[in-house]
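Just one chain follows, in the form predicted alone, and it is written as structure tokens.
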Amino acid sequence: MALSVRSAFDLALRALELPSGSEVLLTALTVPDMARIVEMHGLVPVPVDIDEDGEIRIASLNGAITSKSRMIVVAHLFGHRSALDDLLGIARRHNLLVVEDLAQGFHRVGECGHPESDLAMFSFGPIKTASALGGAVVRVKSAALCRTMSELLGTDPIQSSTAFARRLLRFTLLKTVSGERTAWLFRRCVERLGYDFDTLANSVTRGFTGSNLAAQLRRQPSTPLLRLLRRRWRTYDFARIARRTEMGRRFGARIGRSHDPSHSFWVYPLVVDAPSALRDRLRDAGFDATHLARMAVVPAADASRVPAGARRVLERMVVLPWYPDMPDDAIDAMARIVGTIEPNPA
């Protein structure tokens, strides 16, 4: 157990003590803190490009590996599970550790990622499936690495119950203003004041802020957080994931898209040529669509490594409002709007 996936990743790097200047390959589209954590350890983040489903491009992976490469972190994006067999074969030939970032890919209690990966990290943060407003579960293949990580974690201070209570209060207030009518009024007020709503919303829901990232990451989860997470595992209605998946299949069929059977549709992203027009049209119809403001493209060290696919996804993606209680007619209405803006989504 860890405070977050980012905390778990930092903990793994602390335990591994990779040589300074070693390269860590990262799925090119990820949360910005992942690259910051790599740099915090004196290591070099290297982007590996993706396609529009979030799947790593094998050609990009092969081109990114050098004699300094030590690890690849695969982010399973949007509820899609990336195929890992080919990637694992490449990683083993080059003696790379393989870390799965499954923050967006939790399906059920007891799953552990690909059996051949070295670490698999699952998140239960504020906007994740079966959220406990924090916490992460990590499966570590190596018993020796697991022991070292556990020993290091035991030396970290424990998150205070007061800090967790403040977090609980903050997200309770956010939930209060997230009802359909209240959210619409709140958005209009924010925009009339001259602020970008997506940017404001993402800054409020960020788990870690400020410059001292290491101190924020290096905390043991508090007892209240662990108790809430245990309760969520015991009581979460996993039929919601089945409904979410059904919605994704229905929407995909309406717009002429197919998806991998493993996709659980944590969100439904669309990469289109006119993202602002589509977002605005959806909002005018009462659908709270957003851009991917919480994610970033891992910066490349030189022009030959710029991940063009990830940049296109970030710049042209619209994320639909997506929750299991949405009625089928709402799904169909969004599909019709997509068809008027982008007859053949890219």
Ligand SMILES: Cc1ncc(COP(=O)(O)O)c(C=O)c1O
The other form holds:
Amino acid sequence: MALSVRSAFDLALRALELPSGSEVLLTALTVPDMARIVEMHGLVPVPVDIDEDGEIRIASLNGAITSKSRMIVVAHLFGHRSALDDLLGIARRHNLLVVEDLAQGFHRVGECGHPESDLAMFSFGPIKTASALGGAVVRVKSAALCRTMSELLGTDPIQSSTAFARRLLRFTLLKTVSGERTAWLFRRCVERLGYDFDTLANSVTRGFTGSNLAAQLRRQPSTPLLRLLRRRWRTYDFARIARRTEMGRRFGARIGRSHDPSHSFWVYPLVVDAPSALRDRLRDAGFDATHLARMAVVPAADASRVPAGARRVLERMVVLPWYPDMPDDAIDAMARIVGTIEPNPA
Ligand SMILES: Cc1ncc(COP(=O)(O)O)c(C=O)c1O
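Got the form predicted alone; could you also share the form predicted in complex with this ligand?
Next comes the full complex, and the chain you just saw is listed first.
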């Protein structure tokens, strides 16, 4: 158990002590802190490009590996499970550690990721499935690495109960202003004041602020957080995931797009040529579509390594409002709007 996926990733790098200057390959689209954590350890983040489903492009992976590569971090994006068999074969040939970032991919209690990956990390932060407003679970294959990580974690200060209570309060307030009508009013007020609503909402939900990232990451989860997490696992209505999946398949069928059967549709992102027009049209019809403001493209050391696919996904993505209690009518109405903008989105 860790405070967050970012804390767990930092902990693994602390335990591994990779030689300075080693390269860590990362799915090119992820939360910016993942690349910052790599840099914090004197290592070099290297982006590996993705397609529009968030799946790693094997050609990009092969092109990114050098004699300095030591690890690949695969982010399973949007609820889609990336196929790992080919990637694991390549990683084995090059002696790379394989870390699965399943922050967006929790499906059920007790799941462990791919049996051959070295680490698998699940997040229970805000907006995640079965959220406890924090916490992460990590499966570590090597017993020795697991022991070193536990020992190091044991030396970190414990998150204070007051800090966790403050966090609960902040998110309770946020939830209050995000009820359907209130959210609409609040968005209009924020935009009138000249701010971008999505950026503001993301800065409130992000968790770790800009400075002194290491000190913020290196905390053991508090007892109230762990208790809340246990309670969430016991009481979470897993039928919500089944409904989300059904919604994703229905929406896909309406717009002529097929999906991998393992997709659990944590969100439904669309990559389109005119994202602003689509967002505006959805909002005019009362659907609060957003963009992926919390994610970023992993910076490349030189122009030959810039991940064009990830850039396209980030710049042209529209994220649909996606709640398991949405009726089928709403799913169909959104699909009709998408059809008016772009008959066959990728
Ligand atoms: C792909 C991905 N990786 C890592 C994280 C960070 O998770 P945590 O907030 O538990 O550190 C997130 C959070 O949104 C994420 O989406």
